[in-house]
Every structure is written in C-alpha cells, then in structure tokens.
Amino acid sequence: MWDVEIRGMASAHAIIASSIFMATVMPAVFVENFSVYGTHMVWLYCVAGSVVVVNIAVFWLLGISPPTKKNTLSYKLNRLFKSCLYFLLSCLFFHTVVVLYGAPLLESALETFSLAVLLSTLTTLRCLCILGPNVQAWIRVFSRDGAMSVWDTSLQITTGCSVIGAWLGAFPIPLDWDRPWQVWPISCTLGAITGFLTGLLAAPVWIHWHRKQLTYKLK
C-alpha cells in the first residue's frame, strides 16, 4: 500500500513539475522576445495558470480531493464559491505579509500582488485540492503531528518549501550586483518556484525514507 501511494504521489508531482517546465518553454512560441526576466509577469502568470489547471486535473483524476457530502448543484456551487473566496483571501494575506516584510506599498503593487497570487497557487490551491475549503482541516494538517495521510505530509513539505524559497529569494535584491533577476519580484518568484519544485521532489523521497516511522492511516 505504501509503495502504491508513494508511486502515485511521485507521478502526480512529476506531472505538476513538467507543467512548470512547459509553461516556461511554450510561451516563447507565441510571445515575441519572451524570457523569464524580460517578460516576467507573462511568465509568472503562465506558470501560475498551468499549476492551477494541472493540480485540479491531477487531484481530481486521482480521487485525492475530499468527497462531497451532497451532490446537489447548490452545494457544489457553494463549495466552489468558498474555494474562490479562500484563494482570494490567501492572495490578500500574502500581499500583506510581503508588504510588511519590506515590499513597496504602492510602487510595483501589481508585481507584489502577482507574487502573492503565485504563492497562493503553490500553497493554498493545493490545500483546496487535497482538503477542500475546510479551514479546520487546514489547521489540523499544519499543526504538530496533524498529518493523516501521505498527501497531508506532502502538503506540509511543498507549502513550507515554497514559502521558504520565496523568503530566501528576497536576500539578493538589495545587493549592488545590478543583475536583471534582482528586479522586484523576480528573485522571489524564482525562489518560490524553486522551493516548490524542491518540495515536489523531496516529499515522496522523505515519505519513502521515513515510512516505518509514519503511523497515520492511509486514505
């Protein structure tokens, strides 16, 4: 059972990682002079959109998403509305945190909010896909020993890696190197995506390595 779960996770993570690569390569065919630095906002939203679509599709196909208690249209629309609301609130939360950590309040506001959207895509979206719009389940997963499945553990690892990556990416910005990737918020977005990819790789490896110590029941 462990091997099946871990292989399924590794396959899902590989597909998600591939979508980021494709979102980096494919726009060059349609956008003139496309580059990660020169057209950074285009690249950022290509990556974010790709991660959104692939995450939703992969978790739905694998049946990881929590089952709904009702099948009525009104109930499904209510869950969809709550999910969209939580995602928007997450964007505002990350935007506020980034500003409190020193990002420009008014200048480059679009760039700052775009970073918040990317962080929400790499973190909150996975919470919605795996746990649904259930704040209590989110709190449980991110509390000590709160994981109840390998996917919960994966969520902990990828979320932590994404946030830490964005934080580490801010360190080179004030340095007087005059590099194109030091323009706000390029290094932070690169750090967040690098952290996310690291988390996708590390999660199945860590779970496989510590499978004897993990005692939760598999879903």
Second form
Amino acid sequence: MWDVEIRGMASAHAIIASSIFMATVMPAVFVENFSVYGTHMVWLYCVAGSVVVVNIAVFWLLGISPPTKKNTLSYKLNRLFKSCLYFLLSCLFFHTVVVLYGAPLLESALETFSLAVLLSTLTTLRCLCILGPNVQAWIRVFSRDGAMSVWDTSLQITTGCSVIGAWLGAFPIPLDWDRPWQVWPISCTLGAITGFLTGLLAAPVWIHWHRKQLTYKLK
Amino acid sequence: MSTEVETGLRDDQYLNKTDMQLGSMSAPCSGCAVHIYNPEEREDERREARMRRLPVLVTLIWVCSVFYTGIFLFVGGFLLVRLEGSGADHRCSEGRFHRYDPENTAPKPFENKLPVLDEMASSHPSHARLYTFRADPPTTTMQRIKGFTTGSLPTFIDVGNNFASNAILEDNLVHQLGQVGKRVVFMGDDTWVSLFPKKFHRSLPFPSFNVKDLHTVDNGILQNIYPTMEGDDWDVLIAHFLGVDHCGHRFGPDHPAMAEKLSQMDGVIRSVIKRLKNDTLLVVMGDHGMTDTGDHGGESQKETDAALFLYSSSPLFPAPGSQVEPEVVPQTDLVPTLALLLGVPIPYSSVGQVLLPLFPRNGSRGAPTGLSQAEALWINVKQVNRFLETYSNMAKDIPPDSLSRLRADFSNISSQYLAAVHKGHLPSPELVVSMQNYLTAVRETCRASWARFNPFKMAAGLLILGVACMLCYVLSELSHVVVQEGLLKLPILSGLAVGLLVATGQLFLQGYLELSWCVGAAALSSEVLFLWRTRGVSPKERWSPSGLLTPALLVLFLRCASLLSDSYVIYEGNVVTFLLFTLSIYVPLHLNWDGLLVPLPPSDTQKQPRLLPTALPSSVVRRQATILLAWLGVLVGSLYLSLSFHNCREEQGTCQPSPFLSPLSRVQNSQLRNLHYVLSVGSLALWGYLLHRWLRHYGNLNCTSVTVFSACFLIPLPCVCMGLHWAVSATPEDTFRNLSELIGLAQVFLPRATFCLLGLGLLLLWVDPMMVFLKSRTPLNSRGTSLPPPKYRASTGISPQAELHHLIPQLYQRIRHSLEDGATESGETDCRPAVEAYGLGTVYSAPLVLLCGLLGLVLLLLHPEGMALAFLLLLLEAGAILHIHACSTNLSSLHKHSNYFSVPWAPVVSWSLAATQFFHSTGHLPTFPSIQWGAAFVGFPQGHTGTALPASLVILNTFSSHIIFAVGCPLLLFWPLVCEVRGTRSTRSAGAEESEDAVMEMRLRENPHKFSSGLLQLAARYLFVNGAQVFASVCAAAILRRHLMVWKVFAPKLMFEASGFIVGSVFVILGFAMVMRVDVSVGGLFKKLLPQNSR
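Next, report the structure of the form predicted together with the partner chain; the form predicted on its own has already been given.
Zooming out: every chain and molecule, the one shown earlier first.
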C-alpha cells in the first residue's frame, strides 16, 4: 500500500545523500588544499548549502509541502520570510544549546555557530519543507502519534538521528588521542552528518519494515 | 506572622488574619467530600498496616555494609603494600668529618628570590653545587621525610598516615647516627619528632599543622640556630623551615608574602654560610615543590622538583667539567651519600646511589672521607644487593627475570671489582659506570614492582560489589515484596553464620584470623542467599534485563563507562554536567513524545479522547508544562553557571581555577574583594530566605514548637555569624593592628558559635520534627462523649482559594457531628472540622528541607567564602530537579495511571549526577593535592590536638555535595505529592474516586505499606546508582592497574568515589532515619488526637 511512497522517499533520500557526497568531493576541484579536516568550514558550508538546495528542490518537485491556503504573492512572501526567520531562530537556538552543553562561549564562536547552522539545515530545514513554518505542527510531529504521513515519520527518524549523531560526536573530544578530527567542532559535524545519512538510510527501511503497523490519520 | 498566633484568638479572627496565607477555612461544607470509615475496621487496618520502619532501615544498613565490605576487600588488595624490612646494617666505615645539614623547605625559587644558591654555585665551583632534586611521589611531607632518611620509596598507602604520623620502624639515617654516638640536633617541623621519637640528642619542635601560621616555626628556628651552631654539642644539625610551604598553602606561590618569605630564607642561608666552620657541609634542600596553587602531594613535575644545594667552606668538589655531573638528583640518593660521608652504615632498605661529585675520583687526593668514588660505589652496591636479596626472599613481588638479571650484574661487578682490588690498581671507569647502572636498575625495578596487588582480594571485592549492585536493582524492583515478607532475616543470619564459620576455620587451620576474608564470605553468602530467595518470589518479568534499557540507565551506563578512561576522569566535571544536561532535556522531549506536554488543540479533542481517557484540562496541562520548562531553565542555567566554580587538575593544560576558590584574604584587589564578599553574603541571605519562604508557603511555620523556633531563628542567626566571620577573616592582617586580638578572638568564636547554633538546630529537629500547627475548636467539649471518635481525613478541594495558595489545612472531621447537628445549627460553623492541622501536607518534607538547609550552612562554613554562590546554585538545582520530577509525574499521572509511590530512574540518576557535579562545582577534585585542608581550621585557627576533629571537618568539606543530596534523597518521593495537581482531583473525584482525594503527604500516611516500600525502593535505587559508579571505578582500577595513569588518575578517583559512597550512604541512612523519626511523631500525634477528641 505504501510501496509507491516508500520508493519515492528512498529515491529522494538517495539524491540528498549523493548531494552530500558530491559536496565532499567536488570542491576539491575548485578550492586548493581542500580537505574535510583542513578546510573544515568550507566543507561544512558546502554540505549545508547542497543539503539546503537539494532538500528544497526535492520537496518542491515532489509537492510534499503543505498546501497553501491562499495563493497570493504577499502571502507566499510572508511564508518565505517566516521560514527564514524560523531558520535563523533555530540556528540561534542550536547555538545556545551547544554552548550550554559545554562549547566555549567566546573563542571559536564562529565554529560553534557553523555547527548550529549545519544542525538547523539537517533538522529545521526539513521541518520547514515538510510542515511549513508552523511550530504547532513541529511539536505535534515529534510525538508518538503525531506522524500523519510517511514523510512525517522519515522526518522524525532523520531529525532524531542527526541530533543523536551530533551528541555522540562530542564524545571523543576530551580524549587525549591528538587526532585532527578531535578539534572542535569537527567530530560533532561528522557525527551529525553521519547520523543524518544513517537516518536517510534507516527511514525507508524502517517504514518498509513496519508498513503493516503504520496507520496515519488523515490530515 | 507565624509567631503571633495564639490560642486565645477567636477562630474567625485567626482565620481572617491568616486568610492570605492559609486560605479560607470557612468555606461552605457542601464542597467537602464526605468519607465515613467504619471505626473498627479502621483500627484493624491501622494496627496491621503500620509503616514498617525497622525493616527498611535494617535493609538499608545491610546493603550498605555489603558495599563497604566489597570496597574494603578491594582496596585492601589494590593499594600498594611495601614490606618494611627490619634488618640493620652494622658495617662501619671510618669518618672524621663533622658536618651539618640544615634542611630547608625551599620549593621552586619563585622569581629569583634565592640568589645566594646560584651565586655560590657559580662563583665557588669547588665549594658549592646546585642540583635539581627530584622527590618520588607522593609528595606529602611525611613521605618525603621518610624517603630521604630511609632511602626507600614510601608507597601510596602511607598517604593516609600523614596526620597520624607514627614512628619510622625501618632502618634510617637518624637511627644510624644515633647508633654510632653522633649527636643529632633537630629544630623545626614537629613531624620529625613524631617520626623519630627519642632519637635526637636535642630537639626543638614547633607545631606544623596550622597552615595559616607562616612564622612560628621559622622564627623558632632562627632564634635557636645561630647559638646552636656556635656551640659545640652537635655533630648533625637538622633545621626544617616551614614558612615557604605554609605560604604556598595559604597564599599560593604568586603572592608578595612568598617573595618576603623567600628573601628571608636567602638571608638565613647567607648568614649560615658565613658562620660555617671548615669541616662542615651545608645541605640546603626542598623536600618537594608546589603546584601553581601552592599545593603538593601528587606527582607532577612542579610538585616533585626542588633544589639541592651543597656547600662546604673547604674545596670539596672537583672542578666543573672534570667529570660527569648528574642532571637530576633523586631524593633517595642523599641517604647513602650522607651516610658514607658521616661514616655510618647506609640504612638497610635504601635504594639510593651515592652522589659521586662528593667523593674524589681516587683516594690519593687526601679526601676527607678516605673513600674514593669506586670504593663508595662498591659499598653502596653491596648494601643494595643485600637489601635486594633479603627483600626478594621476604616478598615475591619483584619479577624473577629482572631479579636474575640484577643478580648476574652484581656477580659480574663483584668479580671485576675484587679482581681489580686484588691486583692493586684502580677500578676502571667502565666499572664505575656499570656499578652506577646497576644501582639505577635496582631503583627502577623497585619503583616498578612496589605496585604489589593482591589479585584474590581484588577479585573478591569486585565480585561482592558487582553482586551488591545487582542486589540493589532487585531490591528496587521488589521492594514491596521485601517489605512485606521479611525476606531478609535468613540471609543476614546465614551471612553471620558463614562469617563465623570461616573465622573458626581459619583459626583452626592457620592459627590466625584474617578479618577481610571472614567479612567477605559473610557478605557474599548473604547476598547470594537473598538473590536466591527473591528468584523464587518474584514473577519472572519483574526484573528482566530489558528493564535496564531506559534512557536514564543508559546515561548512568555512559557515566560508569566514562570512569574507565583517564581523559574522562580528568574532565569529569564537564562530563557529568553534559550527561545531566542531556538527562534533563530528555524529560520534556519524552513527555512531548508521549503527547503529554502540550494540551491537545481544540480541533482534535473530538478524535483524541480515545487516546487520553483522563485528559487534564488544558489549562492545567499548560500550567504544568510552563512550570516544567521554567524549572528546566533554572536547572540549565545553574548547570552552566556552576561550571565557573571548577578547580583545575594539573593535567588540564590551559585551565584556570575559579577565582571564587581562593579565600578572600588572598584576593589582592580590595574592590574585587568587596564585590566577592557582597556576592557571598547575598547568596547566603538568599539561601536562608528561600528556605524560610518555602516553609512559610506550605504553612509549616505556624506552630510554636521548638523546631519552628529553630527554623525562624537558627537559620538567620548563623547566617549573620557567618557573614561576620567572613568579614573578619577577609581583612588583611596588617590593616587593624590594634584590633588584632579582637580579630583573633572573632576568628575563633564566630565560627564556633555558628557550629553550635546549627548543631542545636539539628538536635532540635531530631527531638521534635513536627512542624504542624493544630487548631482545636472549642465546641468539642460540649458535645459530650456520645459521639463516635472522629476519623481523620486529609481533605482537599475545599475551596479554590486554598488551592490557589497551595496550602491545605488538613482536617479531622467529625462527620457525625456535622451530619447530626448540622440541622440545628448554622451550616457554616458546623461544617468546620474539629481540628485543623496546618502544614500537615508537608509534614515529612518540611523537616527534611530544614535539615538540608541547616546541613548546607554547616558545610558552607567549611568552604571558601566564594563557594556561597555555588551552594545557592546547588539549592536551585536541587529544587529544579525536584520540580521537574514533580511536574512530569503530574503530567504523566493522568495518562497512564502511574503511582505516586514509585520514583522513576530518571530523577534518581539526575540526583546522583547532581551530587557528583556539585562535588566539582564546589572546587573539589578527585586528587589528593586538591583537598581543602583549610576546612580543618575553621573555628580552630590555632590548630588541633587530636586528629579526629580536623579529619572529620575535612571529610565534611570534601563530600559536602554528596551529603546534602544524600540527606535530601527522600524528597524525591515526597515532592510530587507536595506539588500534586489538585484541580483534577476535585473534578474527577466527585463521584467514585473519593478514596483518592487525600492530599499531599497524608497520602503516604494512608498507605503505610506503599509508603515503606516506596522509601525502600527509592533508597535502593539511589544506592544502586552510586554503587554502580563505585563498581565502575573499582573496575577501572582493577583493569588498568598497570596503566601509566593509575596512581595519578584511577587510584585517587577510586579512593574519592569509594569514600564519597561511604559518606553518602551514611547520610542516606540518616535521611531515611529522619523520615522514620517524623513518622513516629506523626503516629504519636494521631494517637494523641484521636482519644482526646473522642472523649
């Protein structure tokens, strides 16, 4: 019953994952001495940018985004503005949370903020694409019975995986191994992206596995 | 307002007066739910279902003692034991040289304040030498004195003896000097006298324990040293200055007082050099260095490295460059050198190596000792070999392969040397080098292998601790069964029997008793028997391992795993904060996941009731969620702020210790000092205010009992005393010279007065823990005896105001009275209860909160002033954890019919993590140098005579956060009841569920069985969480016992974790005993009331 949707989701996820792969490989052509550890910020923003572009394109093309009630230009602009505002707020929110978790407050604030931007692209942006700028709906999605479509379920899974990945990424930081990836915030960004990729992979598989149990209420 | 309540007041007046606080009691009785008990039934119920206090306490004590046994066994097998040899060498060599060595604690010459050493060493190279002098850890004073008089390597376990330093029984330099009739004169640090009782020809000891006293010891020495030097009745003079050491402890190295002290030492050395006779050697040395904060005890290079300066008026040393000079001189090397120079045998157990530059290369130069380098080395090698032989016969801890290698080396050296001597020519330089290498190898072997473990004891300790953790888990799952059925008697008795059996067996077979094995056998057998019995009792699914996979226990698991890595132990403060933060964020996320955090949007309500059959009104949900998020904010804020109170380990490279950690007297800038003072006093006042506010809010300050008196007066008064004490101790010493006597007096009496007041408060609290105000109504007597006894009923929902003010007067209702006489009299007055009890709703938690508050003040007094802020954060954080727990219980109580008597894992784990977190945030670290010794002198600036009092003060200081959280542990059970949402009850309970509408903590009283099992479960969970951490650090020490960092990180961590557990569990038992005490009083109160009202 869900086969079509699952297949669509799997291909969308494959596109997003391949875009992350491309963002890791392609800049080497344009930027000299490009490497994930060495020019970490460049890589981070490449990945974030490609995820933004591909996500928006995929969800727009698939028409997943919630139907707009009015079709006027000003309403659309208003929604766009709201989305940008929410995205910025979520960056600030993640920045605060990361600082509270023990990131340095003043030194390397840029790195911390970049991590917050990455986390926002991996979580908030997808919320914006799937649910629109509607905080009520976001809160609703992250509850046991809140998912109303396969896309909501995949949102739950990928968001959870990204955040947990970033959380796990903090673990190697205190170790005294002196590896290049232990530098703040490389391990956390790597963790977040690994978690995100895992989520992209896990979501279709999980939904396929549980397709019998899944019952979505109508919107 | 609480004190002005008098019984003479008319009720109405009283009620009006207290309306704002207490809520209106005169509400019409139509809202009262009526509940009639059958008296006889009730009595039976009461008799049978009394709270089982004793079983709970006995169980707790049993569990704790099992844990103690495991810790005792493991620590006994783990900590190094070096056998002390008792043999003595009697070889005598000739020596004609008189010399003396004033020893001088001169750590790191800070900013070139001791120029004399360098001047002398560079301008008179044949008279003087300056070396780096390296101590072996542990760098505590007693170990160092032991080290450079016996020449051995005192081990870790000796650290504990520092304040009860007992005489050295091993062969040592002072003993040998006495044997050959040398007159040893000693002056300075009195540790020496306790180490070498009756060994000195003459001694002038001065008290060393008081770290704040910079001058007594030094001035005492200076008064005596010059006359003694000029006199003639000494051969060796030892002077141990302490000013620099104490200055480091008190002010740190970076302080003007240190410069002053070092300049004084410089002058002392100069004038001693001037007075030196020609046949005298001056040895100036520091027994250890100091860290950047002025402490010592560990093994960082700053602590181990000091200076060794040798000076003689006659040219003693060869010209520089003529031979290889040692770069670093180990502290043990001084012993054989001085022994040979003075012509006494080298102490038996010395593993040092003679300092070659002090001996001529060949005997022809007319050397004062008559010993050439090769001869001295040969004597040294023979002595070390002999020690090695006897020691390896006595103990088997030196690995056989290195022992045989050393033996081969020795036979090689001895044959070469004897051949050379036989032929009459000098031993070759190669032989000298090989002898030196041999000595170094022996020393290294000893160092490596004196980490001697007893693997059987360690394994037994691990096993007992592991099973004890399992036991705690089972106990927490099956607490109701355990309380009810008394499963404990048999395990405890059989454990005792097994212990006795093992003891008698040992006595018969071995002839002596090894206590640890008896205790271990007893503990293990009782544990196993208990687990066996519960297996039969328990339904299988109740304690399946899948119950362990909750996120809270996952966090606990991560915490335990983090104890196995040295990096995580080093950053423990941050790691614990990280985990606690995660756990507290998890709570609202989980609630949201269950759809409980946000009230359902109105559009959905038609579809939703199926899912949430007992949905709260959305206003209540919203209110609870807001409260929860607000307290989460408080928790997160205090977590973040508390990070700024951390101290730094030496391993944490760029870390700066918190500025609040240094006592105010160390702060140089007076404005900053005033700011710190104001902050500290402000947070102290806020601490008192918050406590008072809470108690008043719940109506616990209305009665006139002694406890309320203590709450009203014994919190503010000590606060004032503490503020004054801080002010006095913060004044720089030289500002009020004419008032110095008064200041000294104040420093003694203000803290002591505070201790006494707080102790009085604790005592009163124990004597009479009831904080309930009873208000009897007069018409009772006139009703006559015909009325049946009133039934107590803790009622709720009487009036919206009462609910609004969070105050529930508990009622004894004379139901029959109101029913019968209601017709004749006006309804309003009749409906009032016979006895109104104010504060009964928090009857259990109020004394506990007060206890925590008073204890917190005592512990705060033992800390540096700046820690008042950290303590305030502690209070806020504890409150936040409790409120978050209460709110989440309230929010989820209506979803699944959760019971109020079982505390889930998440708050218990947070509670325990918070204890560890505030251990770090009050400036403590699991390392020995970071112990705040200053706590021993609060109120006792002159020092102590015994060791028990200072030791207990230091223990209280070190584990203060463990203590506060342990005592407050039962609050986790009470808080959801205190913060119960009553609005829902009143809406729901109108019909069927009347039995449930007893409010707040009277609910516990109504279900004594559930109460006791809930208490037992909570205690078992808390002990499990702490015990698992002890188990993890024990595992870390056992697995990583050959790790590079074991003595630096894991062993101290194990000691702190284990002592923290012991102290914490004692206070857990105290806290639960307090609850039992309150329960006894409540029982007494009811017993008193019921007959009184019935007649």
